[in-house]
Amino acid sequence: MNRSWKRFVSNRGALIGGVVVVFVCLVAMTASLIAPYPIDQRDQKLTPPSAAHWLGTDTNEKDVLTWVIYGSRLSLTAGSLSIVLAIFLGVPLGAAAGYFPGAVDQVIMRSIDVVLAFPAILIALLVMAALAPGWPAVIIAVGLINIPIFARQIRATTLTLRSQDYVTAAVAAGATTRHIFFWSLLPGLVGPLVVLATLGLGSAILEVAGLSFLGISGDPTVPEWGGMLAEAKNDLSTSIWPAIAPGLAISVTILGFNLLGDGLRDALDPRLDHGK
C-alpha cells in the first residue's frame, strides 16, 4: 500500500485529477452555499459577462455560473449511478464468464458481442421507448451502455487471476466457488474495478450530458450540462458565453477523472514498482 501510494503522490498528473475531482464534488455538494443566485432567478437575456453575472446569462433569462454550479449535481449524480448500476450487472458477468470457461464463458460474451453490435444511442432510444423519458431512463440508458466494458474488463482479469498458484491452492483444497470468489479473487478484483469505475465515470458524464443534449431527458427545467448546452446551441451566432461554461465544466471534469484514472491504474498496478 506504502509503494502504491508513493507511485500515486509522484504523478504529477494523477494529482491534478484528483484537486480537479475532489474540486467538482464539493462544488456539486454545496452547490447552494456557493451559487451566486437562486435556480428559479430570472434577470434579463443573453447579457454579457458582469460583475452581476459572472458568465452572463443565457436565452432564458437565467444566471450561467448558477447554472453551471447546481448543475455539477446532476451529471456527477447521474453519471455515479449509471456506474453502479454498471459495476452491479457487469461485474459478476464478467467474472462468472471468467471463472467459468467453456458454455458460460461463450454464452456471456456472445451476448455481450450483440450489444456491443448496436450503437450506443441505439440502446438508448430503446430504453427511452421502453420507459417514460427522463433521468431514471437516462441512468438505466447509460448503465447498460457501460455494462460490457465492465464485464470485458472484469472477465480479462479474472482469468489471469484464477490461474495463480493461490486460487489454484484453493480449488486443491476444496474450497467452495463462493469461498473462492470471495476470498481469492474478489480482493484481485478491486484494484481493476476500481480504476475501470474512475475511467468510466468520466465516459459515464459525456455520455449523460449526450443524451440530455438530445432532449431525452424528460426534464429541461432542471440544470444539467448537457441540457445548457442544448439550450444555447441556438444562440452560438450572437452569445456563446452560455455555451462555454457548461462546455468547459463537462471537460474540465472528464479530464479530472481521466488523468485520475490513470494515475490509479500506475499506482495499484503491482508491475509498476519504481522502486525497484
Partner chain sequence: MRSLLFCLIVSTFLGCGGPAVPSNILIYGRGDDADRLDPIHTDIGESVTVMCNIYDTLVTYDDETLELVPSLAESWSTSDDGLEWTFHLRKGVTFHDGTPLDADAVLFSLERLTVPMHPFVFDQVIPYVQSFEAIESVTAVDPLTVKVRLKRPFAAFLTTMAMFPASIVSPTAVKKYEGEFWKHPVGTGPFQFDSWNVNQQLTLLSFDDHWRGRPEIDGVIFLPVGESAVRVKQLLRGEIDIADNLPPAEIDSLAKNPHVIVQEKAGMNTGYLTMNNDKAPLDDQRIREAIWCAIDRDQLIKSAYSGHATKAVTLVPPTLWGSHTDLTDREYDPEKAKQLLAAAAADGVPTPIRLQLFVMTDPRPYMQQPRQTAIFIKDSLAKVGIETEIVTNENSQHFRRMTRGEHQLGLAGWTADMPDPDNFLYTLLDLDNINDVGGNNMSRYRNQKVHDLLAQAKVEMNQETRAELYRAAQEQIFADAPLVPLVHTSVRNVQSDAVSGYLLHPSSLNRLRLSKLAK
Contents of the next structure:
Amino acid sequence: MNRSWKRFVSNRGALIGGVVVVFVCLVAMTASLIAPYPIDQRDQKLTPPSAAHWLGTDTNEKDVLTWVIYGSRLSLTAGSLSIVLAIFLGVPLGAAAGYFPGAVDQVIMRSIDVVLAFPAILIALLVMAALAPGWPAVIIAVGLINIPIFARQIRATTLTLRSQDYVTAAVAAGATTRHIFFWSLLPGLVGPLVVLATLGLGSAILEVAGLSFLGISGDPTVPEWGGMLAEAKNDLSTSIWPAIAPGLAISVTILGFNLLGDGLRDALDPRLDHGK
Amino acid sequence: MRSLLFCLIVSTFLGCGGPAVPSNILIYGRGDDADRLDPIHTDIGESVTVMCNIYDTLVTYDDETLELVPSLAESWSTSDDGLEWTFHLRKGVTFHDGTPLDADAVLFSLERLTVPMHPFVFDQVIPYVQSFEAIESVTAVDPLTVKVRLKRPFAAFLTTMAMFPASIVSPTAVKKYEGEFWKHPVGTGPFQFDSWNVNQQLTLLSFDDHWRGRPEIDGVIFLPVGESAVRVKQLLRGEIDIADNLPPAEIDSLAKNPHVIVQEKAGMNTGYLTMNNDKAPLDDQRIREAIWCAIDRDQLIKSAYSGHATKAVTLVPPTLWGSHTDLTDREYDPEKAKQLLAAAAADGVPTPIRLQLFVMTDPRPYMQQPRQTAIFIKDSLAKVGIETEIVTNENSQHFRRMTRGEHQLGLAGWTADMPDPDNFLYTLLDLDNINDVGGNNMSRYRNQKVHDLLAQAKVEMNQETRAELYRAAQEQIFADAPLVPLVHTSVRNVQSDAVSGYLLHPSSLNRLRLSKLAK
Amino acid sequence: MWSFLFVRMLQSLATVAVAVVLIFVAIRLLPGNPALARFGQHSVPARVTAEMAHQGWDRPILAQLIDLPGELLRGDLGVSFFHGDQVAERLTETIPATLELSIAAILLAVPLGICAGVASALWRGSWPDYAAMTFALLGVSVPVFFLGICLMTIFTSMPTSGRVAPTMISQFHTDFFLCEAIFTGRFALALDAVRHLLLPAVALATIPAAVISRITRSSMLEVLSSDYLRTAKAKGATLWRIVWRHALPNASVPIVNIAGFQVGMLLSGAVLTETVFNWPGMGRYLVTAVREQDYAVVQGGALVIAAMFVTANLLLDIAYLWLDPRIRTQS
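Output the form predicted in complex with the partner chain next; the form predicted on its own has already been displayed.
Below is the entire complex, every chain and molecule, led by the chain shown above.
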C-alpha cells in the first residue's frame, strides 16, 4: 500500500487528475455557496461576459457560470449512481463467469455479447421509453450500458486470480466456494475495481451528457452540462459562451477522472494493461 | 496519383472548387424532411409545405389574406338548405402527367378521403378524416361540374375544401403507383415533383403548363437540416435561400444583417398551459386562476419568444373572426395568486402544492422554445409557492400521455387546420373530445353550457350568429379558466435578399409560386 | 482451426438472432403504440384500434414473432409504418452513409493512433511522449458533440451538414458517394464529398485514435524491453527496422483487438456525430424509429447493426489467428 501511494504521488498526471476530481467534487458540494447567483435568478437573455456575469447569460436569461457550477452536482451524482448500479450488477456477473467456466460462463458472456451488439444509445432509448422519463431513468439507462464493461473486466481478473497458486491451494485444501470467493478472490478484485470505477465514472458522466444532448433527460431546471450545451447550440451564431463553458466543464471533469484512473492503475498494479 | 491527392487535399482546405449551383433553383432549408406526399396520409408541416406547391385545391386562400378565392373551381353555389354544393371547374387545366382535370378527378380525390375502404387508398391512416365526415356523397354532374352533398349543414364546409387533404390528385398517377403514390406525387400545382432522397433533399421543378402560368424560378430544393445553427450558417453563406423554424434569438440577430430579409406574420395559433381539471388540486377554480395570475406572460414573450408573439386571453387567435377581443384579462399579479392559494388552503386544499409540468422536446410553431417556457413557468410558480417538477417527453409521447390525462400541468398548443373558431374551441375544450386516445381536450374541461353553445354554432350558417355563440362560449371558458392561454406567436421566415416575391401567408402555407431569385 | 471458426460463426448467428428477438419483443412491450404515434394530435379511438388490428399488432407478441423468421428468410424487412417506404431500401441508403463515415474515421484513427503510440513508446518520457499522450487523453475526454461544435465554429469555410452539396446529389447513382465519385473519376464531386466528410470523420476519429495510441504505446513498451529486441539492437538493426519489422508485429495482437472493438463501436455508435453534422446515416435513422415506435425499422436496423458488429468481431478473430501463431496451433 505504501509503495502504491509513493508510485501514485510521484505520478504527475495522477496528481493533476486527483486535484481536478477533488476540485469538481468541492465545487459540487459548495455550489450554493460559491455560485454568484441563485439558479432561478433571471437577468437578460444571451449577454456576453461582463463583470456581473463572468461567462455571460444563456437563453433562459440565467448566469452561465452559476449553471455550470450547479451542473457539476447532477453530473457527479448521476455518474456515480449509474456506476454503482453497473458495479452491483456487473461484478457478480463477471465474477461468476470467471469462477465457473463452462455453462455459466457461456450463458453470461453470450448475453453480454448480445447487449454489446446494440448501440448503447438504442438501449438507453428503450429504457427511457419503458420507464417514466426523468433523471432516475437516465441513471438506470447509463448503468445498464456500463454493465458489460464491468462484467468483462472482472471476469478477466477473476480468471487470472483463480489460476494463482494461493487460490489453487485454498481449493485443494477443501475451502468452500463462498470462503474462496470472499477471502481469496474479492480482495484481489478491489484494486482493478477501483481503477475501473474511476475510469467508468468519467465515461458515465460523458454518457449522461450525451443522452441529455440528444434531449433524453429529466427536469431541465436541474442544471446539467449536456443539456446546457444542447440548448446553447441553437444560438451558436449569436452567442458562444453558453456552449463553450459547459463543454469545457465536461471535458475537464472527464479528463480529471481519466488521469486519476490511469494513475491509480499504475499505482495499484504496474503490470496491468496500460491501454484501455 | 500522389500529386492528384495532394491537389485534392490542398483544395479541400482552401475551399475552392465549390459546387456549381444552377442559379435559378430556390433552396429551402428546414428542420426536418417531409414524410409522405399524399395529401390524405399526412399531417406534418414539412409535408404540407411541399404539397401546397405540388397540388391545388378547389378553392384556396387569397395570396395575402385568409379570404377564399377560386382555384380549380372557378365558381360555386350552394342550395338553400346548405346541404348541396355545386362546383364549376376551370377549363383546360392538366395534371403534371398530362391527365386533364375533370369532374372525375375531383370525385376520385374527394372520395379517397370520404369513402371507407376506397379501392385506391392503400393505407388506412387518414389523419384529417374527421374534418370531412360531414360529406355524404360526391357526384360528377358533367365533365366540369361536381356536386357535394352533406349529411347536415356544416358552416365550415367551404373552408375545409381549401385544406390540403382536399387537394386534387391525378387519378392516373394514383392508379399507376398505387401504394407508392406518396413518393410519386402528381397534381396540378405550379411545381412538379422531380426527385427525393429521403433525409437528404427533395427537388421540385417548375411546371410549364400550370394554369396560372409557369413560376419564374426553375424549381425548389427542400433541404432537411436538423440543426438550426447550421441553417443559419448556410443562409449566411448563401447555401440556402429560405430558412424556416429558426430560434427567435437567432432571427433577431439575422434581422440586423443587410443581406437577410425577415418576414413576419401573425400566425393562427395558440400556445397554452393545459391544466388537468380532473386532478386535485386543479379541480379547484381558484388554484387554476392563481396559476394564471402567477405567470407574467409579457415577460414570457420577451424571454422565450424574443418579443415576437402576442399575449393570449382566449384560445381563438385575434386574427380569426369570432375571437372575443373584449375580455378583461387577468393581469400578472403574484399577490392575488397568493391570496387565491391562501383562500383555497383555508378550505382544505393541502399545501404546499406540488405539480408535475409536462413538456415536449421539440419546438412547435406555437411553442418555439418549450424547454425555456417550462423553466420560466416553473420559476414563476415557485414565486407564489407552487412547486413544479418538469417532465420532458418526446413530442408524440408527450401528447399521448396528456390525452390520457397523466399530467397535471402541460405545455400544449394548436395551429389552425382551418380558419374557424370551431377548430380551436370544439377541438380543445368540448367534452366530446375527452378520451384516452387522441382526445384533444387535454384539460378535461366539462361544461354543458359550453358544449351546447359549440354544438349550436357548428350547424348555424350565419357567421354573425356563430360569432355571437362563440363569444358567449369564450366568456364562460374565461370564467372557469380550465387552461391558461399563453401566446399567439408570429410566424417568421428568414430569406436571403436574393429572394423576392415570396409572401408569408397567415395560414402558414409556404406557397412559393410567386418567388423570384436574383443570383 | 476451421472447426473453431465454424463454432464462432454459429455463435455469431445465435447472438444476432437473440438480439433481434429481444428488440422485437421489447419495442412491442413499450407503452403506447405506433398507430397512436402516427395519428398524432388527430387520433380517434376507433381508428387507432382498427389500424392496430389491420396491421396485426393486436395479436399476442409470440404470434407476431412466429411470422418473423419467414419474412427475414424471404429477405423482407418490411415497410416503415411511419414513412411508408421499404426498410431494406432505406437501409441501403443509410448504411453507405454510415460506412463511408466510419471507414474515413478508421482510416484517420488507425494510422494516427499507431504512429502516436509508437512515437511515444520510442521517446518515452520526452516531449513526443507527452504530446502524444496528452492528445490521447484529450481524445477520450472531450465529448464528440462538443468537439463537433468546436470544429464547426473554427473551420467556418467547411460545410457542416449533409454528404454533398444539395445540387449535386442527382449526379450520383449509388449511395457510396465518395467511392463512386473517385472510381468514376469525377474529381469535383469527390472533392465536395471529401469536404463534407472531413469534419465529422475527424470528430468521430478522436476516441478510437486516442484509445489505439494508448494501447500501442503500452504494448510497444513491453516488446521494446524484451530480450530479443535487445539482441536485434545489439546486432545493429536500424531503429526503423526494429520498429516496423520486429516490435510492431509483436505488439499487434492487443492493437488489433482494440482497433477491432473500436470499429464495431463506430459502426453502431456514430449517432451523436451524425446528429451534430446532420449526416444521413443509420444511427439517426434508428434513433428516430425508436422514438416513433416504428416496429419494422427498429427490427431491421437492429438486425443489421447486430450483424455488422458480430461480423466485425468475427473478422477480428480471424485476424487474431493470422497474427498470432500460438492461437493458431492451440485451436
